[in-house]
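This document opens with one chain alone, in C-alpha cells, the form predicted together with its partner chain.
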Amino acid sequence: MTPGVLLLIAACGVIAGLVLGPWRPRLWLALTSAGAIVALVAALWVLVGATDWEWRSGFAVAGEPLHLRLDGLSAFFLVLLSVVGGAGAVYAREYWADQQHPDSAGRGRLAWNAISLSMGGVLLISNGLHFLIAWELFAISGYFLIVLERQRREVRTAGWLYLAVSHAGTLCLFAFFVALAARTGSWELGPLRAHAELAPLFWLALAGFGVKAGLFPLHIWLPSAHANAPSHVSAIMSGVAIKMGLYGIIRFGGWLPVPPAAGGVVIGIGAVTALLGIAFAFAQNDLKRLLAYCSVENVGIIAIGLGGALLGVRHGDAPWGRLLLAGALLHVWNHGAFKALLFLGAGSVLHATGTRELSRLGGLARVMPWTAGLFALGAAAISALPPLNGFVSEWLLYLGLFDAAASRSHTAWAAMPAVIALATAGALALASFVKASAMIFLGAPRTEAAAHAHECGPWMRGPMLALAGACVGIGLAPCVFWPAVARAVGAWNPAWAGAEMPAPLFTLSAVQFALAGLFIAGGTWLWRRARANGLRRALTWDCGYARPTARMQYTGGSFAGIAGGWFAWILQPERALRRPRGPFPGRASRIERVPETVLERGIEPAGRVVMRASAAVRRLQHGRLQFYILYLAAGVAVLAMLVWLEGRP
C-alpha cells in the first residue's frame, strides 16, 4: 500500500502546485519538485520491489469505479515523467521567470502541473473511460503549454496543428476503447490475451497512439510544436509526452493479442521513421526543429525494438525478443534524459542569444562553457557514442537484431533491414549533432547577438547537470539499471519475467568505465604535452586569407549539402537564389528552406481539395427562400420516385 500513499502525496503536491502556481512561483517550485521526487520514489519502489500496486475503489467517476494500477511498465514510464518533469520545473524558474514573461509564466506553471498530473493519470489508470479522459486532459494541457507565447503567429499555428492532429489520434483511440469495451463488456483494462478476436484492434491503437508518439508519417504536428514551445516545454513534450504514445503501443501490445503481421509492420514503420526522421533533422537549420525531428528518429528506434519484441513473442518467446524490448525500454529512459538535456541546452542558447537559427550562432563555447560542454555531452550520447547511455540501449537493440538475423528464420526479413537502417540512422545522427553543436558553439560568432551571449544561471544549469549525470550514469553502470528494465519487460510479457542480465553487460560496463578513464587521461596527457612544448595562438589557416571573417565559415546548410542531397526526394528543399549582377552588384541572397514535406506536399493539398469541395457545396446555401422550396420539392419528388420504384414488382 505504501506506493499508493506516496502517489497520493505526490498528487496532492502537484495539485496544490496547480492551484497555487499562478501566483506563488517559489511555493509552486517547492510543491512540484517535491511531488516529482515522491512520485519517483513510488515508481522506484515498484520497480525495485517485486509487487505491483493496485487500487480499486467503489467511488465512481463518470459512472465507472476508479481503478488504478502501477506495475513495472507504468512505473518505468513514471520514473521518466518525474525526472524530466522535475528537471523542467526547476529550469522554468529561471528560463520562464515572471519578470520576463509576466503574462504567461503563471499560466505556464498551471499547465505544467496539469500535464504532469494527466500524464501520471494516463500511466496509472486502468479503466478505458478514465484513460480517455486523462488522455484528453493531457492533450489539452499540452496545447496550453505549447501556446504559452501566443502573441507569436507561428506559435498559434503550431498549437492549432497540434490540437487538430492530436484529436485525429484521439478519435482512433475513442474507437479503440469503445470497441474494446463493447467486446469485453467492461471498461476495465488489463491482460486480455485470451480474447483472440481483439487482435485487429491493435491497428487502431497503433494509429491513435502513433500520432502522439510521432511515428512517420503521423509526426506532422511534432516539429513545429516542439520548435515553437518554450524550451522546458519542448523538453517535457519530447522527453515524456511522445513517450506516452509509445507507452500506449507497448502497453496494449502486451495486454491484448496482436495480429500476426504486427511485429513486422512495427519494425518497418520504426525503420522508416528512424531513417527519415534523422534525414529531416540533418537538413534543418533551426536548432529546435533539428532536435524535434531527431525525436522522430528516436521514436523510430524504440519502435524497431518494440516490433522485434512482438516478433519474438510470435516466435515462441525467443530470447532476442527480450533483448529488443529491454533495449527499446532503456532507450525510452535514455532518450528522455539526453533529449531533455539537449532541449534545455537549446533553451539556454535561445535565452542568451534570442535566436535558434544555426546560421546566426557560432563561437558560443567561449562565453557559455557550461552549456557548450553539457550540450556536447548530450550530442555524443544521442549519437550513441560509448561510453554514454545511448550506446548501451542501441547495443542491446543491435544484439537482439543480430540474434534475430542469425536465427535465419523468417524474422531475418525484418531484422536485417532494421540493422542497416539503425546503423545508417546512427551515422546520420552523428552528422546532425556534429553540425548542430559545431554551428552553435564552435568557430567564430556569426552575429552580434552570438558574440554577446551570456552563460545561464544555476537554476538552468542544475537540471542540465542532473540530466547529464543520468546520461553518464546509465552509460557507465547499465547493470545498476538492468533490474528496473527487466521488471518492466516482465510486466509486458509475464513469460519474460525475471530476465537474467545479459552477461556481457558487466563486461560492457567495465569497458565503458575504462574508456571514460582513458579518454580523460588521453586528453589530459596530450594537452600537457602540447603545453610543455609551447603553445602559440595564431589565425586559422584560410588558404592565405589575411582577414578571415565569421561569414566565411561553413554554415549548417552547406554542412548538410551532401547527405541532405541524397534525401532530396523526400526533403524537397526549396531554394531562392539571387545572384550578384553587374559591375557593382547590389544585393545577392540565397534562401534555402526545407518544407514539412508530408504536411505541405501531402496533407495541405488534400485539405485544400476538401475545402474547395466544401465551398462548392456551400454555394447551395444562399438564403433565397424560393430555391430552398425548390430543393424541398425536388427532394420530395426523388423520395416519391424511390418509394414508387420500390413498390413495383
Partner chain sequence: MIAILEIILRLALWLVLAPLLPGIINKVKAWVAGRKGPPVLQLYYDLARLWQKGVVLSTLASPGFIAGPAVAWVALVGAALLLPLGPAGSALSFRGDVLLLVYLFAVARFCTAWAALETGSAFEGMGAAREVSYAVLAEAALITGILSLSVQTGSVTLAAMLSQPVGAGAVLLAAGLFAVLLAENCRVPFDDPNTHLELTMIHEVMVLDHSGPPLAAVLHGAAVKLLLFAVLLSQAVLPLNGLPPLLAAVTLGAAVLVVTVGVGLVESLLARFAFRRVPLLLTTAFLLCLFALLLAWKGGAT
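Here the structure is a predicted model, which means the values were calculated and not measured. Basically, rigid core = biggest C-alpha set you can superpose within 1.5 Å across the two forms. Numbering follows the first chain given and starts at 1. What changes on going to the form predicted on its own:
- Residue displacement note: Arg26 has its CA displaced by under 2 Å between these two forms (rigid core superposed).
- With the core superposed, Trp527 shows a C-alpha displacement of at least 2 Å between these two forms.
- With the core superposed, Gly623 shows a C-alpha displacement of at least 2 Å between these two forms.
Would you mind giving the form predicted on its own, to go alongside the form predicted together with its partner chain above?
The text that comes after this line covers the one chain and nothing more.
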C-alpha cells in the first residue's frame, strides 16, 4: 500500500458519494467519511517520513498529461481538508437533514463532495492547465454550497458576490499560469527558483490567490458568503477553502523566485489584514459575520509568518525565517480546527434559536451546556490563550519576529511593527470573543426563541468534540506535531529541511500540561466548594437588582463602544437615534450598523460610475446608419490628427 493507492481509494469513495449523495444520505455519509479517513492516512504517511509521491499519466487530459504530486506541503494541507471535510459531513447529517431541507439537502451533499474533490485536486495537481480547471471547479462548487438557501435574497447576493470576486481572482491566476507557461515553454509546475526572470509573476500569484485567501482589501466576498451559507459550509469555507489561497501563495512563493520586496510587502499586508479584520469583527452584531471577519484576521496572522519566511530566504538560511514559516503553517492547522469548531457552534445556536443576531440571544449556557462549553473552548483557542493550540502557533510567530528584530538587520523595521500589530490583534480578538460568548450564553434570554432553545444532538456534537480534541491535543503536545510541520517547511524550502525542534517547545509543552492541570484542579476545587456552601444561580449583570430584566444587560454596542471609536475612521458606522422627548415620550431607539466599508464605500460607487458610463455609451447604438458613418468619419479624423501630430518636427 502506497500513498498513491490510498489517494485512489479516497477519491473513489468521494466520487461514489458524489454520485449517490442526492438520493442515499446514509451511504453518502459512509462513503464520504471513509474517503476523508483514507486521505488523512495518505497525508500522514507522507508527513511522518515516507518519500514524496508523484505520478504522471500515460494519457492526456485537455491536451496535457496528468501530473500529481503529494509532498510535505500538499500533505500538510490535505490533513486539514480531510479533518474538516469529514467533520462537516457528519455534522450535516443532523444540521442539514432531508426532513428539514428536502429541496437542498441532496444538492448540498453533491456540492460538498465536488468541493472536496476539487480542493484535493488543487493540492495534488502539478500542471498549470489542470490546476486552473480544478481551481474553477472549486470556485463553482463553493458557489452552489453558499446558495443552498437560494430562496433568500441576501443569500443570492452573497453567492453572486463570491462568484464575481472569485472570477476576478481567477483572471489573475489565468494570466499568471499563461505567462509562466509562455516563459518556461511548459505547463508543468515545480521548483523554478533558478529562473530569476520569473520573479515579477509573484505579484500576479499574490493577487489571484489573495482574493481567495481573503487578504485585505480583497476580502469583500468573505463576510457575506460565510455569514449566509449554512454553518457546516461556513466551516469548510473558513477552515479550508480560504487556506487554498494561502496554499497557492506559499506553494509558488517556494517554487518561484520572488521580488526583493516580496517579504516586506506580504508582512505589511498581513499586519493590515490582521488588525482591520479583527476591528471589523469586534464591531459586528451578527455572530457568523463576526466569525467571518475573524477569519480575515487569522489569514493576516499567517501572512505575517509567510512574509517573514520570504525575508528569511532573502537573508540566507535565517533560523528566524524558518521559525516564522513553521508558526504560519501550524496556524493553518490551528485556525482550521478552532474556526470550524466555532462555526459549527454557531450553527448549533442558529439551529436552536433561528437567529444569529447577538442582541437576540442570551442565557443559552443553561439549556445548551455542550455547545456553550465547546464554543468557549474554541473562543479561548482563537484568542491564543494557553494551554490551547492558538497560543502555540502565535508563540512561534512571536519567537521568530523577536529573533528577526534582534538580528539588527533591516528586517527589524518589518518585524517590530508586525509584533505590535499581532499583539493588538490578539487583544481585540480576546475582547471580541468575550463579547460574543457573553452575549450568547450568559445573562437572561433576550427573546422567546432564546428562552426555548435546545441542545444539539449527537451528530452535531460529535464533530465539535473531535475538533475541540484537536485544539487541546496540539496545545498540550506540540512536540508530537513538530515533525509534520518540519516536513512541510522542508518541502517549501529544501535548504531548511531537517530542522530540529526548537528547544523552548519542550518547555512550552511542559508548561501547557501544568497549566491544564492547574485549571482542572482549580475548577474542581471551586465547584466542590460552591456545592458545599450551597450553589445559588443568578443572572450575569444583575447588578444587585431583585428583579433584573433582559433589557438591563450589556449589549454588543456597549461591549464594542470604545474600540469601535478607535477604528471609526475605517468602520464608518451608521447610526439612527430616536431620543425620548416630551412629558409622555414615545418609543426610543438606537440602531447602529457597520457597513462593508471597502465594498459599500469604495467598490459599489465605482461600479455605479462604470454602469452610468456604459449606459451613456450604449445610447450611441440606435440603429441610424448616418450616425454610424459620422462616428467612422470622426474616428478617421482623430486618427489622422494623431498621425499629423506625430509627424511634426
